[in-house]
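For reference, the chain that follows is the form predicted on its own, supplied as C-alpha cells.
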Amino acid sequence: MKLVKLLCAAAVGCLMSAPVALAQDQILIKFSHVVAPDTPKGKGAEKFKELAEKATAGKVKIEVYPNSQLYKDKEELEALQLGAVQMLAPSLAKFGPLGAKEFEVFDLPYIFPNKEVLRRVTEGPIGKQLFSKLESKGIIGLAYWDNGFKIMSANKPLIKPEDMKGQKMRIQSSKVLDAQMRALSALPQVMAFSEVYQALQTGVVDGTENPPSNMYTQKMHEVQKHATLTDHGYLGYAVIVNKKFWDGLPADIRTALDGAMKEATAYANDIAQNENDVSLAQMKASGKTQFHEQTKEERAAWVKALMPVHKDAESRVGKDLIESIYKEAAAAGFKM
C-alpha cells in the first residue's frame, strides 16, 4: 500500500519538473510534516505559509499538512524525491538512512554544549557543507529549525546510566542513536513518531527520548511515569525542498521564498525554547510524570557513559566533521 500510495502521488508529482500551477498561474507548495501544529515546527510551518504567500503577493499557495496527514516518517523523504510533496521539515536523523550519513553528527550525545555552539554549526560553513550533501539526492536544504534538547523518559526512574539497562527505548532510524542506547545497555527500537504513544501505552516500548514539546503535544507524559532532564541530545529539523521543483521556480519567486524562510526560521528558533519550557511546566503540573533534575555529578556520569559514542562514530560520520564541531565548541569556551 505504501508503494502504491507513493506512486499514485508521484504520477502527479512527476509532472512537476516545472512547478505545480493552480488557477491564474498560482504555484502550489505542499509542506508536509509529522508533528502537531502547536509544536515549534508546526508553528514555524504556519509562519512560513503566512510570510511566503504575502511575500509573493499570492503567486504561491502553501498547503501545510501536519501530524503525518500525508506521510509518516518512513515515507515522507521518498515522497519528496518523487515529487509527491514539495517541502518537508524532517528531523536531521532522517538523512543518515538516505545516504547522507554525515548528518548523524547531530545525533551524537553531548556534541552541542549549548545553543551558541549549535548556531555556530548550523549558521556557518559546516551547516552549508552538510546541505550540499543532499543535492545529489534531489534535495535542496533551505534552513535548520530547532526543536530542542532531548530528555529521557520511561516507566522507572532513570537517575544513573545503569538505570537504562534492558529498557526498550524508541529511537529514530539512526546508527548513532542506536549506538547511544546500546552504550547505556538499553534496547533501541526504531519506530515512526506517529506510533510512539500507542507503543508506550501498550508496553511495546518502555520509554523514549524527546524534547518536552514533542512529549507534551503527543501526550506521552500520560503513558510515562518518569523522565530525567538529561538534555543529552539535540533534535533539530532541516527544511528541505524538491530540487527539480525549486530549480524550476522563477528567480524572483525563489528570492521571495528564501526571504520568507529566513524570517520563519528566526521565528521558529526563537519560540522553540519557550515552547519546551511551557510544555515541561504543563507536564509537571499534570502530575502524571515525575521529572528528575540531574545533579552535576549525575550529569557527569551520563556524559562519561556516552562520550565513547563519539569515537565509535568517527568512521561513519567523519572524524574531521566531529573535530570541526569540537573546534566550534572550543571557540565558544567549551572543551570537549
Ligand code: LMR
Contents of the next structure:
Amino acid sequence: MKLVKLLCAAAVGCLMSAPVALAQDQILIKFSHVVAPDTPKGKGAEKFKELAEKATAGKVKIEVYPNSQLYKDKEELEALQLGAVQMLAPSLAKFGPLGAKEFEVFDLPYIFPNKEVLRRVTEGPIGKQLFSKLESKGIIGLAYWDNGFKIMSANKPLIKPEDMKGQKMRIQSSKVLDAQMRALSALPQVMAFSEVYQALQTGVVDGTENPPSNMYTQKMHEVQKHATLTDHGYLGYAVIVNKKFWDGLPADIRTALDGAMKEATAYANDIAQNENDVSLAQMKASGKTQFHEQTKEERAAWVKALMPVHKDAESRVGKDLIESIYKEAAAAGFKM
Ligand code: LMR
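Can I have the other form now, the form predicted together with this ligand, not the form predicted on its own?
Time for the whole complex; same chain goes first.
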C-alpha cells in the first residue's frame, strides 16, 4: 500500500521537478515531517510557513504535513529525491541510508558538551561541508534545527550502564546509534518513528531514546515505566529541499524563502530547550514514568562505557571529522 502511494506520488513528482504552478500561479512547497505539530520541529515548520507565505506575499504556499501523515522516515527521503515533496527536516541520524553517513557524527555519545559547541559545528565550516555532501544526492541543506539531548527509557530502572544489557532498544537508522547500544550490551532495533509507540506498548521493544519533547508528544511515557536523564546524545535536524526544485525557483522567491528560513531557524532553536523542559515537567507530573537523575558517579560510568564508540565510528564517519569537532569543543574550553 505504502509503495503504491510512493510510486503514485513519484509519478506526479516527476512532473513536478519544476516549481509547481497552482491555479493562481502560486508555488507549492509540501513540507513533510514525522513528529507532532507541538514539538520544536513541528513549531519550526509552522513558523517557516507563516514567514515564507508573508515574505513572498502569498506567491508561495507551504503545506505542512506532520506526524508521518504523508511519509514515514525512509520513504520521506525517497519522496524528496523524487520530487513528490519539496521540503523535509529529517533528524541527522537518518542520512545514512542516503549515503551521507558522515551526518551520523552527530549521534556520537557525549560529542557535544553543550549547545555552544554544537552551534560552532552547525554554523561553521563543518556544517557547510556536511551540507555539500548532499548536493550529489539531489538535495540542498538549508538549515540545522535543534531538538535536544536524549534521555534513555525502558520498563526497568537504568541506573548503571549494565542495566541496559539485553534490552531491546528502538533506534533510528544510524549505525553509530547501533554501535552505541551494542556498547551497552543492548539489542538495537531500527524502526520508523511512527511505529515506536506501538512497539513499546506491545513489547516488541523494551525501550528507546529520544528528547523529552518527542517522548511526551508520542505518549511514550504512557508505555515506559522508567527513564534516566542521561543527556547522552544529541538529536537535531537538517532542513533540506529538492535541489532541482530549489534551483528552479525565481531568484527573488528563493531570496525571500532564504530569509524566512533564517528567521524560522532562530525561532526553532530558541524554543527547543523550553519545549523539552515543559515536556519533561508534564511527563513527571503525569506520574506514569519514573525519571532518574544521574549522580556524578553514575554519569561518569555511562561516559566510560560509551566513549569507545567514538573510536569504533572512525571508519564510518571519518576520523578527521570527529577530530574537527573535538577542536571546536576545545576552542570552547572543553577537553574530549
Ligand atoms: C526519531 O525517529 O526518533 C526522531 O528522529 C523523530 C524526529 O524527527 O524527531
